[in-house]
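The chain below stands alone, shown as structure tokens; this is the form predicted on its own.
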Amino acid sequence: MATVVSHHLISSIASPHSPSNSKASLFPKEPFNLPIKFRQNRCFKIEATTASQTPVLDPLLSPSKTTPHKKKSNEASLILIRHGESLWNEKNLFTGCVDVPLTEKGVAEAIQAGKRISTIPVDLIFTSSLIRAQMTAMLAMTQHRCKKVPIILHDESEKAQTWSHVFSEETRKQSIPVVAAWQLNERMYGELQGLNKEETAERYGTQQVHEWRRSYHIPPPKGESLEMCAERAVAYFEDNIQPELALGNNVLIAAHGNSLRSIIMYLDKLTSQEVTSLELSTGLPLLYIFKDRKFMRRGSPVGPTEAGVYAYTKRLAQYRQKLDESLN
């Protein structure tokens, strides 16, 4: 029987302080194609499993159904959200991982990021574990003309796996896994969570608040550096999402400003100087294309309506055509 892992276990295993645990990740990094389970060692371990034994990860739902060496495409889309306006956004508020939910105003945003993604493929959806980043990612595949549902993988414990199963196989391809891994958190704020930034400011000095929020080396006060955030963020990235996308799976990453940062240093080769004046606004995703292991950056898509962004690669034009002709 598959271990139930405690929260207390996740919290010691996902410490992003402890060096050993750096590249931790929830998956391993081969292909979601078998069952995981965990052994109290902490380890992962991949087998496979009878009929009569429940799995872990329902394969049907799992990111990667292909072989480790079949391919669906020589080339992927990566599309990267950050989440909508969240309550504290909107009252100046350093919110960091606390988990606060979207404003009217930041569910309007992900409606409006699903309206310019609704014709390019996605296959697989990872967030971070903070609602924002998933109430964003679900708002956003509400506008998506592919009209698969997204479903919250859950694997916390053996009884959830058992209740989330889905029996219908037809219902299992309308759907998308969401994958939500805590390494896509925001920084952690520490001491500075829930406190007014302009206060704050005025408490501490403006130069002190601007060292804590833009500095890539300091940390606030008993919380993250970008650059530990980065160490994480990135960590997950290599071992979790880039297999995919090199099976050719088109993912969608709704996650936060900081931990999006940090993604993005890492496929625009951004020195940490250059990363601390990058600034992503709520609600607007970024596309790139990941063809011959590199990484291309294709901005923003402006929608829908617009050829230009269907003109960025043959097989997304071929992807917007197919859906064109199954929906008339």
Contents of the next structure:
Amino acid sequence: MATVVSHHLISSIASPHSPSNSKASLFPKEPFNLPIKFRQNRCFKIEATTASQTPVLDPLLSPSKTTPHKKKSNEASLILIRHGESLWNEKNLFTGCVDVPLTEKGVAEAIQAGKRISTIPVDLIFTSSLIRAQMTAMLAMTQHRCKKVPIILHDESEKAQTWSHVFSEETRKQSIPVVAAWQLNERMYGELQGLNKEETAERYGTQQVHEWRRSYHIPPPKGESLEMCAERAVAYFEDNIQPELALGNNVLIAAHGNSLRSIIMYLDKLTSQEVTSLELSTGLPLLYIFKDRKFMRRGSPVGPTEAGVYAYTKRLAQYRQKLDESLN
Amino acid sequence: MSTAMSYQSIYSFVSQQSSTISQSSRQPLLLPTKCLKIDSSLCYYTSRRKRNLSKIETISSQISVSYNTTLLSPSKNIIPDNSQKKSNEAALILIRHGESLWNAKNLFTGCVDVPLTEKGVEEAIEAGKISNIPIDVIFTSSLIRAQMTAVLAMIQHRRKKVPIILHNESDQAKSWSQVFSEETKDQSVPVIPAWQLNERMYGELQGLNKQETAERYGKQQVHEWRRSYDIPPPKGESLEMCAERAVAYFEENIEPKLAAGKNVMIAAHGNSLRSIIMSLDKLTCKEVISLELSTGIPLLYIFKDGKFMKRGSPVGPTKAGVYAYTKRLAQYRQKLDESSEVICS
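Please supply the corresponding structure for the form predicted in complex with the partner chain (the preceding block corresponds to the form predicted on its own).
Following is the full complex, with the preceding chain placed first.
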């Protein structure tokens, strides 16, 4: 039952190290559960901690323990979801980083995606700073059987951090931190943003537009090439997300076509040729298992009613088992 | 046909309400008083605020006659009046978000950024019954439950304009979110997130179970924090403090838009909204603490001549009731009906 015990550790999110004292000063200790690398990048003020390696999701239940990062498991799940239809997809406009929301269909796609991953553990969620990805994550998680509450972390200012502080240990344990990062945004489409795809072809020529859309390193005017998008998305993944997986934390990333294929390029070691022809379905979650520092692609979870989900790994089968048992 | 004639002159001033986030000028609705020639039935429903169905039907059939001649004839430009006169009236819609995951668990939420439940999502979509009331700009808090409520409600809006959340957290965020098509901008409604519209910050109670808190601090004390006007929970805001920053934001950023004739929707929280309502309705502290706002039910105010008139809750597009709010709104609704007919033909 060792694996089940480790599940227990995984699913409890205790507050990190030092005296978790609700009467602490207004001085914002690290907002609960903020990933360590993320904290360092943003230069948060952090109280003296036992080790810089202290994991974000302290696997230890008792606050008095000071031992740092015990790996919870030698395996972690990584789920990637590309958001569904947005209002500009529907109108056939180039969207890029314009913050356009989902259509009703996009909302339904998100909920459907949530049903498919409802029995796969999630400890931490990363999204872009755009609402269509954030909504996708929130809507998907309404379906999750663990019934934990996703909470979006705010670090735009000290005030935002203090104001969003949670003062109950138990509540924190029942929460899943959501980290919003612009580095996971869609590829920035420069001067094409807001333009109709047809008009753009008329204005610049079909050839040119095709080049911008499908080449690896040619950016549209004032925009990003896929290469540039990949650079900032993969860097973010390596610095902030991979360390969490290495600690055994299960991660969900809700993002966009180009930021996700960039990450997949990294996970699957694709060439630039291969990535430009990679199409990601919207709303279909992709599962990877991170183990022994390797990423194993496991396809798309089919949903809780199918026995297929048991086949991914024994650990996931046990997680599923635990969920079933807790119902009885 | 004299009444038809007077309508004709009124409607020559009717303009397309084009909301933009660019600098292009909006051609708002102009209703010069002399044209309000006072058809007694018009006065009846605007001043008495009664919804008289039969009168509305008569009026609307007359309206459609003149609309056809002024707006739909091919030679006529849909953007008529260049005089840049602003509307002397604007709509203000307030929506309190629906159930959040912590509401469902009975935890004090405050400024913790907790999302909506499925029920809250449905409430937001249901709030889309404001689909016949013009919206030019949307303000929300910086919390996702309010933002989701705003964009979900707008999915139903008949103008089919696209809400776009503005980003100004950094120069890069600003330049990256730029839109390069004028036409697209015209079809957009800017959404402005503001922390000043956040829920009241509940300090050390955030995340606590309501029952536990009562056990820890005593029912009396908790009741005081929750229901008094000026007593804040530890490290939190009192309603007074919340009202201060919410109303200040409203006066500095939202009221000027209304004064310029822009129709505004605010999607926010129980306490930030009742603070604003306190200001709009000139309530006393006593009155505001006993004011309860239903979730997901839009409240309509009309801003006119520097005053806010409360108009209750829009009942939805199938009921003629919405016509009764003001003539301007009736015309807006008419125009929506017309344009959907044109599309079908």
